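Starting off, we have a lone chain in the form predicted alone, written out as structure tokens.
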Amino acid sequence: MKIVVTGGLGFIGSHTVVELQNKGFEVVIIDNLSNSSIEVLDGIIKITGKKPEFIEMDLRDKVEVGNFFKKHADVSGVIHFAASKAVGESVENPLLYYENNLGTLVYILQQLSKKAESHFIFSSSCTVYGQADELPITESAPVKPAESPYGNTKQVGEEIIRDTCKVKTELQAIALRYFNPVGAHPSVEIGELPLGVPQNLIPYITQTGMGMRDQLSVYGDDYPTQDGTAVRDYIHVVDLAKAHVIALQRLIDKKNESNYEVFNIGTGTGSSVLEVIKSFEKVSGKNLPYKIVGRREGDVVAAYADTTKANKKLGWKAEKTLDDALASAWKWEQKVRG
């Protein structure tokens, strides 16, 4: 079966391409290389021994999207990662985010809606919950007003898919709301490659471990958590990639209970920033310099998943630990900077 992976050279996308190819799917990657590197393709080929078809394309071009689906009429599914994802940048440039994250989604769904049957997996996020009233967070938790345009694009993206599925019953879709993806492939051929100063905790930690950054800033130690630092659910990117393939297979096998479903993808365990630092120090054998600074606007106190629904209905469960994830992220950082 031919599956399109948009943003397939990005962090989560590239790991998902690997898992798809390992399961025998034919993969077509669409990526505009705005936040990724063509070298990632070499890493995918080294791991799987197969070269996916790669098309450099900007999905904001509606005509090009139409032409692609005309040419590839045999596409049976799309896993949609292509989106801008930096919270701070979205606040500064909301229109870029709305165009890039929502316009492209609409164009793809318009094309899939013309097909007799199509399968669609959407890269959503736990940001849709904001600061949840109860922990762990279940799929039935209320979606709070978004803290940023980025978060809003995930909420509205889900609404667009849900509304489309109501009238286009031939479209089968699953939105995966995932928590904090971290780590790298065990082969160390692909991993997280942030451009410029990392927006996420783990690459900042590994870059600090390499001496690229003087020290890590810990934003706030006065939260109502076990050690005062913010708590998140860190999921190994390989576990997350596998969840996408399992979700896609659920749709192909017609195991879905409705043509639009939502699943949380996380470990079910919350880890504080200080716990993450300790885990890194354990697996790397390095002392990590850090300083406590003020809280960041928009940061929630704690967020971790209730994964019961994904465990039972998808038959998926996170297998790798925080130590596993940090060990792989550290190996990847050493390779990239070596």
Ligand code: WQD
Given for the second form:
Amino acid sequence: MKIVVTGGLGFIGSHTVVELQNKGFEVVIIDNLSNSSIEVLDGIIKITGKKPEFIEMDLRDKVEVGNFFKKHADVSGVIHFAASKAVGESVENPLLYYENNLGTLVYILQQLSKKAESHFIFSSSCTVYGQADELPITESAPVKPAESPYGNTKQVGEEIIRDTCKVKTELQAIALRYFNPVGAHPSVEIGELPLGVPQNLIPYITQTGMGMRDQLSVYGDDYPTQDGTAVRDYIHVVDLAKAHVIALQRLIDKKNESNYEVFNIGTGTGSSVLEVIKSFEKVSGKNLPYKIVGRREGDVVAAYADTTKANKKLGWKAEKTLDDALASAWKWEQKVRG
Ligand code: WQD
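Now show me the form predicted in complex with this ligand; what you just gave was the form predicted alone.
Okay, now the whole complex, with that chain kicking things off.
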């Protein structure tokens, strides 16, 4: 069965390609290399021994997208990762985000809608919940006004899929709302390639551990949480990748209860920034220099998943711990900088 993975050379995309190949799927990667590199393809092949077809393409080119699906008429499903994902950048350049994250989604759905049957997995985010009123967060928690154009593209993206599925029953779709993806493949052949100064916590920690950064700035310790620092649900990228394959198989096996379903994908456990620092120090044996600074604009106090629906209906549960994630991220950092 041939599956297209857009953004398949990216962080979560590359780990998902590995899990798809491990399950015997034939994979075609589409990536424009704007936030990834061709070396990631070698890493995938080193892990699985199988070479996915790779097509360098910008999905904003509607004609190219149409030609691709005409040429690959045997494609049965798409896992759609390709998107811009830097929250701060989206505030500075909203039109880039609306064109790249939503325009490309529309072009892909237009092509899939022409097929007698197609399966679509969408990379969504817990960011759609904003600061949820209740924790842990269930899928029925209200979607709050987005704090950034990036977050809005995930909300509107879900609505585009929902509205399309209402009239196109040939299209079977699942949106996965990720919490915080972290870590790297245990083989140390693929991981997160943070290009530039990392915005996210874990890559900043591992670069500080390598001495590339003087110290970590902890954005606020005056939150109403266990130790005053903000709480997130850090999910190992391999657990997250496996969830995509399980969701796709659900659609292939026609086990889905409607042709548009939504699942939270997290560990169900919240960890504070200080707890993540402690975990890193434990697994690396390093002392991590940090300083407490002011809160970061747009941050929520706490977000962690109620994973009951994914556990029960998908039969998926996160297996790796925060320590596993930090240990793999640290090994990856040492290899990349080694
Ligand atoms: C985690 C915690 C920070 C950096 C974002 C996006 C989300 C998804 C994942 C794309 C927060 C604190 C961070 C630092 C810190 N992205 N922090 N010092 O903001 O929860 O989620 O990335 O899909 O959509 O919103 O992740 O890693 O940036 O921050 O103290 O140098 O670490 O304040 O509490 P976030 P993050």
